[in-house]
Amino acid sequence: MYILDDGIRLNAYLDMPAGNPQKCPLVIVIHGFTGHSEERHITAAARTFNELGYAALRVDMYGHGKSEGTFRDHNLYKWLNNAMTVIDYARKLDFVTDIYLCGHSQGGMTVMLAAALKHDVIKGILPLSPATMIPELARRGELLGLKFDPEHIPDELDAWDGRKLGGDYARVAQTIRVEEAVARYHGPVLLVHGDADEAVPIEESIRAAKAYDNARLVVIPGDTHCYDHHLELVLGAIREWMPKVKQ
């Protein structure tokens, strides 16, 4: 299925819980930078939501997976607009009772930003290894392992795997204030982070957990950014947290 956002088709997968209930809550699940909706940790999270009686709507964001747009031209504004469009789409589905957001890495930061803007309709959020350091790194000129003059951003940045990223990605990131988004959302938050994360320091989630009004942080010992070793502990944290929030 596709969800249309300003003429761009976003590829999406709707996973329903057993029995296809007439009414149930829904979790929008968003992958990370260079990722897609069929990654192991994304599909595992969606299955866990289904087991708990929630529908899961997995979405490929702009320039990723099977969605339209190019990787080079994606930026956080485009992803944030994607997220708000998907939330509006979910609100129009007849079976949906409540809406939650779950995102990994850049997707984790995206759901934090989207929840701030749609705080009146989002029941809870689950940022997984959220890459909240991206804006500050962009302001310092240290994005993607590269150093550049933050006042004179090049038109193109090297990502990896031979891919290029437009300079507007850094320009957009410099304007984002994650701390302001955190202050605007007062609903329940589950943060999950591996303490051996090679891409996003665990301190990012520790800081966010302290800043949110109602947050729980689950640390996955010895695990990586994509939970290569203990994904079952991530899913266990979701299984424990979600029923408490639903009450």
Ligand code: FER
Second form
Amino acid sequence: MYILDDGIRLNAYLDMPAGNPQKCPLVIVIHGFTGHSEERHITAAARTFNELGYAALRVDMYGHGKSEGTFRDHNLYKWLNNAMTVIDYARKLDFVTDIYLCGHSQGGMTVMLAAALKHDVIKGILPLSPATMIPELARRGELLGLKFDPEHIPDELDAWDGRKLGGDYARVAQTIRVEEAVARYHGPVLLVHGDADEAVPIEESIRAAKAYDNARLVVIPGDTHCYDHHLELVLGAIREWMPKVKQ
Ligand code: FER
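Can you give me the structure for the form predicted together with this ligand, which would complement the form predicted alone we have just seen?
Now the full complex is given, and it begins with the chain already shown.
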């Protein structure tokens, strides 16, 4: 199925909990940079939400997975607008009671920003290994392990896998203030992060957990950015936390 955002088709999967309840809460699940909705950790999170009685709406963001738009032209404003559109789509679904946001890495930061904008309609958020250092790296000219002049951003950057990323990605990222977004969301937050994450330092989640009003951080010992060793501990953290959110 597709969700239309300003003429761009976003590929999405709606996974319903067993028994097809007439009403249930829904979790929007967003992948990371270069990722998509069929990655192992994304489908596993969605399945866990289903097992707990929540619907899951996995969405490929602009320029990723089977959505329209090119990887080169994606940026955080586009993803943030995608997220707001998906939230409004979810609000119009008859069966949906409450809406939660879960995102991995760049998708984790996206849900933090979207929760700030839609704080009154988002019941809780689950940023997994959120890539909240991207704006500061962009301001320093150090994205993607490259060095560039942050005042004269090149038209194109080389992403990890040889793909090209437009310089506007970095121009947009430089303007994002994560701490302002954190201050605008007062609902419950579950952060999960591996302490051997090679892409996003765990300090990002430690800082966010302290800055949010109402956050819990679960550290996964020895685990990587995509939970190669202990995905079951990530799912266990979700299983433990979700039912505790006040109805
Ligand atoms: C970077 C480090 C991490 C970066 C992006 C990420 C664009 C995002 C990772 C992810 O979403 O998995 O320097 O630059």
